[in-house]
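Just the one chain here, the form predicted alone, laid out as structure tokens.
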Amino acid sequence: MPRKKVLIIHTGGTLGMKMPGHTRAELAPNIELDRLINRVPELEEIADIELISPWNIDSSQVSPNDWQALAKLISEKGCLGQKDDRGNPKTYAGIVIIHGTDTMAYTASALAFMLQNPDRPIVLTGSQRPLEAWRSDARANLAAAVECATMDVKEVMVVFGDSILRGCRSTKADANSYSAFLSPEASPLGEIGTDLEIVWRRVRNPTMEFGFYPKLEHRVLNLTLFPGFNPKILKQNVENTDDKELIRALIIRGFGVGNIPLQGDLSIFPLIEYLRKKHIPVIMTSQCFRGHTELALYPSGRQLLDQGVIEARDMTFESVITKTMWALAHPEMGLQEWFNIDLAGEMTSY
């Protein structure tokens, strides 16, 4: 039986860097497409594999340009929504992105909204240490990403350490372990030990056929909450930005289920006020790695949803922001009923 074959691009980061003497790692700036083959020779044992790097840079530079062109790329040389003879997916059974771990959540997020309804694997994976130094778990992910390629998991994904997850529930939550990515609100799709064991149950299945769905809208804000916040610095800024500049939603990491301060001379309420006569939404999201919003919960929160605030739920902060992004580019709805809809497994239904 011939063997499937697989695409992989390398976007950059540490698993292709060089590390000379062992004691810091470089951005090499050409990779060296060959040495990351001979350096995996199990890679042409699981499939036929062919390399490409659009571009090679450190994941803390990446930007929704770069999505938009990865994306492309994705759809295009990657032939999504595209069938052989024998109704397969044509040329390529599943793609694989190496990228830097510090923004690869992003990433897999922005992408899952882009690429919707994908007809084959979509894997992101990287490593916290180079290809070439020692105790590298570069090997090992690259090969776990690949057989993950091969197999009928048409989502786009995360493979790093022992984890399989759905890359629009992923977070990078540790620096220096090499099981670098959790999903803190949804069950891995899969887990990687002496096999690769892939849990069907928890893998989406297309309803729909793929799309393709490029447009992002940059101008997003985050604010972070904490004690002493004052609300007056911002709304100051918004008023001396002209239109070209001034951004289209502003997200709130809340306190707990979403609470925020409603008293006093540092209250939130004002700015949120001013914010909806401006016509920008807000989205609350929370600051607790697990848990969702509950805005009904509590007295502060109810006078959010009178304000039209938006709840993020049990979304990943890097899944609230590359939707809003996503969102508000496509203004065939309007925000509130974009984050009502599922649209690639980012959140629970309540």
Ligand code: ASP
The other form holds:
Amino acid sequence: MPRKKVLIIHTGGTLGMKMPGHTRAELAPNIELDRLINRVPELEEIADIELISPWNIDSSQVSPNDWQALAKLISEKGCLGQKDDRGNPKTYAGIVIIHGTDTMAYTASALAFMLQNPDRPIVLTGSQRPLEAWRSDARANLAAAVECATMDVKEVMVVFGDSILRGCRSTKADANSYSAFLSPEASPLGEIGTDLEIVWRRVRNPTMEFGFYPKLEHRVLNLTLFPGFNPKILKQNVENTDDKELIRALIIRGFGVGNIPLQGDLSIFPLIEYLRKKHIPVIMTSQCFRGHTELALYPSGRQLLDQGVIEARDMTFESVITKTMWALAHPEMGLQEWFNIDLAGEMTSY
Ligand code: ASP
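Let's see the other form, the form predicted together with this ligand, since the form predicted alone is already up.
What follows is the whole complex; the chain from before opens it.
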């Protein structure tokens, strides 16, 4: 059996960084791709590897423009939606993206909306310690990611530590642990132990054709509430901003199931009323790590629903941000309607 071909796109992050003196004190981007492959010789046994590195940055520097460039690269170079003579995905069985861990879940979520119904696996991975460091998690993560990229999982995934997660359900939950990513509201798509096991019944099986939708509206703002936050600061800011710079949506991270202060000077309600009058959508999500919004439960939430506030339900924060950016750039439907639809497995249908 010929080995399947996997395209690895190295975009940066700790995995490929230099570690002078073998201490974690000062890491810096490094771009010796041959060394990368040489340090993980099993990659060439798992698949026929093609490695490219369009850029090499710390993922805290990644912007929506980079997501768009990456989506275009995956779609075009990765031949998404194209078949070979035998009806298999053309050229590559799957794509692996080496990415910094800090914003990997944002990139994974954005890709899930821009590359809908992919016809092959798109796997993001990285590491907490550089590949060249002792005890690094990079080698195992990379090997697992490439193995996943040879399987018939047609999803954007994060493969990290012992987990195989749906990308748009994943979040970086630990700054230091080798099990850095979790999927708080969706069971993992698989596990990595002595075997690499996919739970096939959890994997999406889209019947629709692959769609490349790279447009994004960047002008969204997030407000994480805390007791004592004075909403007038934000309202004044919005009032004094000219239309070009004005936000196109506000995402509020409320308390619990989506509650907000509604009494006295610190009521958030006038801010929401003001935004809604200006036709700026407001999306409510929760600052809790697990669970889902339920605005109809309490009086404050019911007032928000009356104002047309949109519920993010059980989506991760990363998915809420990127879905909002994506949906605003696709005005053929309103934001509320986009949030009613599960586009890439990002939310549970209730
Ligand atoms: N700062 C790094 C990045 O996100 C962290 C990592 O890759 O683990 O690029």
